[in-house]
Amino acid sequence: MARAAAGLLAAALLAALPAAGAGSADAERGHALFQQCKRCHQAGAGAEHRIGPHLNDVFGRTAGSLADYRYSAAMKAAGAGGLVWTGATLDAFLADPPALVPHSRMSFSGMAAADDRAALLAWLRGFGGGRSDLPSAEPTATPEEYGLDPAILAIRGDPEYGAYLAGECITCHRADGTVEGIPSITGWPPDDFVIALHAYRQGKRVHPAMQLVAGRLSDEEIAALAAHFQRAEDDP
């Protein structure tokens, strides 16, 4: 049934909304609006997974589909029930992420104005077709970035640790990856979710919970708790 649902909306998606993305759209105004994404996705020549999939060649994508990236259970039910990215399904998502896919890893709180909604699209249709020659996209946080010692991502940490000192995270933080008002942190990538505790400790992001949390926290225990939420997803 779930599955079922799931073709039988995005079919109405594609039928009901007009395409994003529409030659009117200024694809330099997407390209600020990115701004938006970047914590998380990347886009352009060279462009990576990082907490989320990259964002190349999105249109005609089908959900949850890329095989060397690891989607929420969500997503990949999406797809298996015939989620495909369009325009129009792009569009619905971004304006609403919980409302198309329920329970998926996607914190992003959703993009109200129709014409940025178009804009981000028209940029992103420039990062199809297999192309070589596209620019990049600014990367994601980088240990340069919060000026990061790079010994500190060599760190190896221990998941089993890591699973020892988690309990304090999931008290917000939905063990299963889902979000409920708070930003998943399951599946992330190690070195992603090393600089961000450490930008949280030196204060260079500002969350006082999370400023609290970091600080307390030493550079193994960080690693630790890395390497266990980035395989959390695969547990039972």
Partner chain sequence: MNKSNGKGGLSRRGFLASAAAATTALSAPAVLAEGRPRVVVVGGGAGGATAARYIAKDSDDAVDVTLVEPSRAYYTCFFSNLYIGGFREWASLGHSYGALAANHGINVVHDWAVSVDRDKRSVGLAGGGSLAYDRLVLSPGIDFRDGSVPGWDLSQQNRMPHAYKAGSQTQLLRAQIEAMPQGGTYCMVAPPNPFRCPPGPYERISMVAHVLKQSNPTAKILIADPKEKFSKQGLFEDGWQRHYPGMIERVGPDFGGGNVEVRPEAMEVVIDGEATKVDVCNVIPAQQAGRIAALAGITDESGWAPIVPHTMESRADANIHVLGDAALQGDMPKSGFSANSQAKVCAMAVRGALTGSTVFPPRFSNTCWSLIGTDDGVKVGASYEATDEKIAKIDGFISQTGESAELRKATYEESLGWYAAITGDLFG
Second form
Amino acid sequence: MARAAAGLLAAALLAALPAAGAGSADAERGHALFQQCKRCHQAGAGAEHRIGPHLNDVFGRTAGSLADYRYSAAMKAAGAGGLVWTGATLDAFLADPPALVPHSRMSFSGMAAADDRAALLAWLRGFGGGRSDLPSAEPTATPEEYGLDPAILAIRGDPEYGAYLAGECITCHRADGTVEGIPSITGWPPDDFVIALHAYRQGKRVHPAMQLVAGRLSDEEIAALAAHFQRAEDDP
Amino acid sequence: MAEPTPRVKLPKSVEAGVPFTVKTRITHPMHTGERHDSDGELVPRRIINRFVVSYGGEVAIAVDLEPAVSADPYIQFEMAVPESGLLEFQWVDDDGSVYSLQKHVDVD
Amino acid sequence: MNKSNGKGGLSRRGFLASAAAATTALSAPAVLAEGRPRVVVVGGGAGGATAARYIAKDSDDAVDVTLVEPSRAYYTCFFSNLYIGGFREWASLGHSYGALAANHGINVVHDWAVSVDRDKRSVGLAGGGSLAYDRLVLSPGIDFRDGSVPGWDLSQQNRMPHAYKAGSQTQLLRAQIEAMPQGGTYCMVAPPNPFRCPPGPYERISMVAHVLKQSNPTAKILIADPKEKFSKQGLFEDGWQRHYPGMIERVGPDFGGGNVEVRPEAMEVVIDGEATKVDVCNVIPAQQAGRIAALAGITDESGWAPIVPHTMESRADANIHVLGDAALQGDMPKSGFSANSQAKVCAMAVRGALTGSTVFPPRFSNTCWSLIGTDDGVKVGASYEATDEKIAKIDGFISQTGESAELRKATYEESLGWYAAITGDLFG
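Starting from the form predicted alone, produce the coordinates for the form predicted in complex with its partner chain.
Entire complex below, previous chain first.
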């Protein structure tokens, strides 16, 4: 399945970049590197905003400019200040996100190797040009990955309870959504939030503090937190 | 490195001929000669290779130490003395240094 | 869900009725005349600032909150060791109370609380005047026990600093370490349990060693310690051997570390009867609850203030809550993280009692990060629950020896993120 998709992408890349030395960029490697991004981002046919905005047609896009994604104030300000995503600016952002856009919600410490960044960006270029024949977007996280009963995702959390429970979270995760050594958890789609906490509770995502915290949360409490944290910090 | 510091703990007083516990320790990194430092350089062997305790000028206990002994070697033993006297403790370093400490043992 | 404690479910009307009934017996109905219930918080550190902020923020002006704190700028004790180690600028540890007043309408009074009249429910201030309260939150931190280290008292703190309340003492200690002669000796007299920040003295040792390794590599570090064991001991001792081999000697009770006297004039430390000349002597005395807790009459013979875990109420007075280091609460370590966690439970209980807002089950957690060397961070954490008897540990985790350099670096970077988050949660 993955191999077939990669083949399609390589073809897309060749078509999109006939003169850009597509053969030198390893699209399959770019796709593999994208696994670091896919917990938050989607690209491809049907791609939606999840924890992060979708990445179709990102080249040439002004930073923070998609009307239906709730960007951090920092990202919107960067766009207003003239930041446009090009090969060069995306490369700089991937290398060290806060160096280019301080206080954004992008929870990624950076991709150190220039050839990794080049491969990832070459792969992402295949999702440009408003193409209609893109492969389907891969989901950010699915309940099936963790054997979650769909009924768990259907629980409607109590945001007031979530606001109280969140007190335990924001001792470490900044309430203003800024990333600094610890990921941002504001403005998340509730499904992604619920799946992430269940993944910690099951020990399938590994972090001792998060496994401890999630291990004590009931399904209802996780839903309450998800209801609370779907707000972004500057939502009314 | 800092000069090694020897330390000895004796009971405040002992009875003639009755065994008592002696605790000793010296600060020393006990480099085995097989480990690398953070720059990847091999740290040369440097250990305390011998420990000797004398009572009244006679050797009471002598121990040869090997590189496997951990840092800050701690040695505890029991001994008995017939009367008050001077205990002398010596630790011998690979580089030839000898660190000494003297303690008076008081028999009631 | 709001049955977690006896007070929590009380409606605002219920509270007013009971307070009005009380006024027939007591003579201080001052609060009711004002209309809004009043909360006075004493101490603007991790416990007090959090409690004040959460009560004000979450009650939508229904509660009048006054924070009493003598300092205009608060310097965090947590991370102050990193200043000593040169990893942190002093200014980065300072925080103002401006946002608490501006964003949340908290009345910040820069004064010392010097008395508590529990019958009249009022707090006396050093500058004269008093503050009436319906609920009093005491988060006064620690004070030192007189005579715990023979030869040392507060009058000697400039010769032998404690540096265990962040401020000029911290800066003094760093200056003394920098001025040590080559090959000199830094000595720490470590405190007995219980004390603020259990890994704190040993993180400090790591930071002092880090500085001396660069500027004074033949210097020695001597710890006189009355305790058999200490927090994260295996992690610290492993790190000390890796980063600072041969530099650090800890004299525990087996070698007389519990039998210590200091001679500030001579700059000597006497361990088990043997005097050693030292160049810097960092005396961290035995501790007890900040003085105002004893003045309020809510401490026991231990010197700390017993509390009811579900609400952080004093066991001696249901109108007083005690947070953080000063509280005798059970299993939580005395840390800024713990105080922040307890303050949120307290804030919810206080709001519930005064305004009838929903009271959810209490939750407590703590994580303590420590830095051993450059990019070598470790952590220990646990979650806790309220039982009738105490705040009881449920489960926990601790870093392991032999972890990869990448994980240790990530742990350190995580601690930087925590610092930014918790200080925002306190003062934002």
